[in-house]
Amino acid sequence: MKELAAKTVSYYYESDNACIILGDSFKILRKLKAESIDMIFADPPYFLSNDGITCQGGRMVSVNKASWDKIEFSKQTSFAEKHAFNRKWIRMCKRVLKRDGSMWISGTLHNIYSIGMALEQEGFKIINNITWQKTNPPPNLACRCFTHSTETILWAQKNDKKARHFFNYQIMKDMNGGKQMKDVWTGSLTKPSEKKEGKHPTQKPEYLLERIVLASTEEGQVILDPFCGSGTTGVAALRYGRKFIGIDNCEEYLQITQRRLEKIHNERKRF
């Protein structure tokens, strides 16, 4: 995996098919080789940490995730600064993405509209707007609006006439009982069994990333997650014979990622 770094990068963990890097994604992305990545999945900060409350396990808890999700913006410049943040990391991801590669970005109403605009401004074309419908969302405690039960996942490619993104149509059709798969995906939140190695406040379920990996990559290709958190993207990548690069600025989360990747590595060795 070291061949993908144009400059010296200190790896937090490395195996034959995966590496995770502790540090600022903006700084690390500059060190990766241009057009070296086949697919990117990103779950960037949603900027949800506003001191509100939600329900978790039947208990009232704070919506605050961590410092990475709570950036102090002034009222006058909050949107401009958040949008500049999104444009910056998307621009840096574009540099490392291959011409025929594609990028998936997950978000909620708090950031997805900025991301959609940023994608177009930075030279991407949106392929699909996936709605992930959660079967067991937390209830709305305030009872002043509808229960938030969906997230949006944008799938995009470079806006280049010669670009040809990969889509495994047949596998998606087979997974959907022989019918064309639609852009609404329904499923539960992350299972407790997937959090045995440690918890992350916005951890995505494995089935979601497995579908994304299978839909848009082939075996042996390289997948990057610039905000990898607890490593679900890496788990899906290794499980299906892809290579993985993950970046995060929180060592606690990378410890979880490492344990999960080692577990998948040991499982594959047994078969």
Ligand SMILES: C[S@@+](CC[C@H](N)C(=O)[O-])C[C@H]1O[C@@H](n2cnc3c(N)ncnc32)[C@H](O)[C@@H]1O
Contents of the next structure:
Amino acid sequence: MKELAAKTVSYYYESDNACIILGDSFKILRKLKAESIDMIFADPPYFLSNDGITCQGGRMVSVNKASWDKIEFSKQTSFAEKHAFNRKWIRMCKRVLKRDGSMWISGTLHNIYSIGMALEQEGFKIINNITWQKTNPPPNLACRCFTHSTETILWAQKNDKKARHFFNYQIMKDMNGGKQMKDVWTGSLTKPSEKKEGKHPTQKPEYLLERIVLASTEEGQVILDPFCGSGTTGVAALRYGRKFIGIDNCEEYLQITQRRLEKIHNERKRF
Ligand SMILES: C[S@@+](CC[C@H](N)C(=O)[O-])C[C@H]1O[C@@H](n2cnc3c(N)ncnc32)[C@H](O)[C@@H]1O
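In place of the form predicted alone, the structure of the form predicted together with the named molecule is requested.
Whole complex next, starting from this chain.
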């Protein structure tokens, strides 16, 4: 994995097929080799920590996720600043992505329209707009609108006539009982059994990342997650024999990632 980054990048944890880096993605991404990554999954800050309320385990709690999700934007220019943030990291990801690679980005109404526009402005073409429908969303406490129960995952490739993204059509069809897989994916929120190594406020369920990894990569390819949190992308990548690079600026989350990756590593050794 060392060969993918400049000598100045030090790894927080490294194994034969994974490395995680503690730091600001805006600084680290520029040190990774150009066109070295086969697939990127990014679950960036959603900017939904707006001091509202939601329901968790039957209790009323703040919607605020953490300080990283609450960027203090000035009122007049808030959209412009969020959009500039999204354009910048997407541009940096494009530099490290191979011509035939692809990028997935998840978001909610708080950021996904900016992300979609930023993707096109930065020279990407959207392949699919996946709707993740949650079967057990928290109820809407204010009762002033419909219950929020979906997230969007955009799948994009470089807008280059020669670019040929990889899609494992057959595996997706097999996983869907022999019928073409559609762009609405239904399933539960992250199960407590996936949080045994520690809690992250926005941990994605493993089944989502497993489907993304299997659909868009082949064994041995390199997957990057620039906002890796508790490392769900890494878990799916290693489980299916891919290589993983994760970046996060919070050490507590990378400790969870490391424990989860070590567990997968040990599981694979047993078989
Ligand atoms: C939405 S969470 C990702 C959760 C992840 N998908 C998972 O399953 O655990 C976003 C992550 O981005 C990290 N983050 C925010 N800004 C960052 C930055 N500038 N550089 C690196 N990481 C950042 C946060 O610490 C947080 O863990």
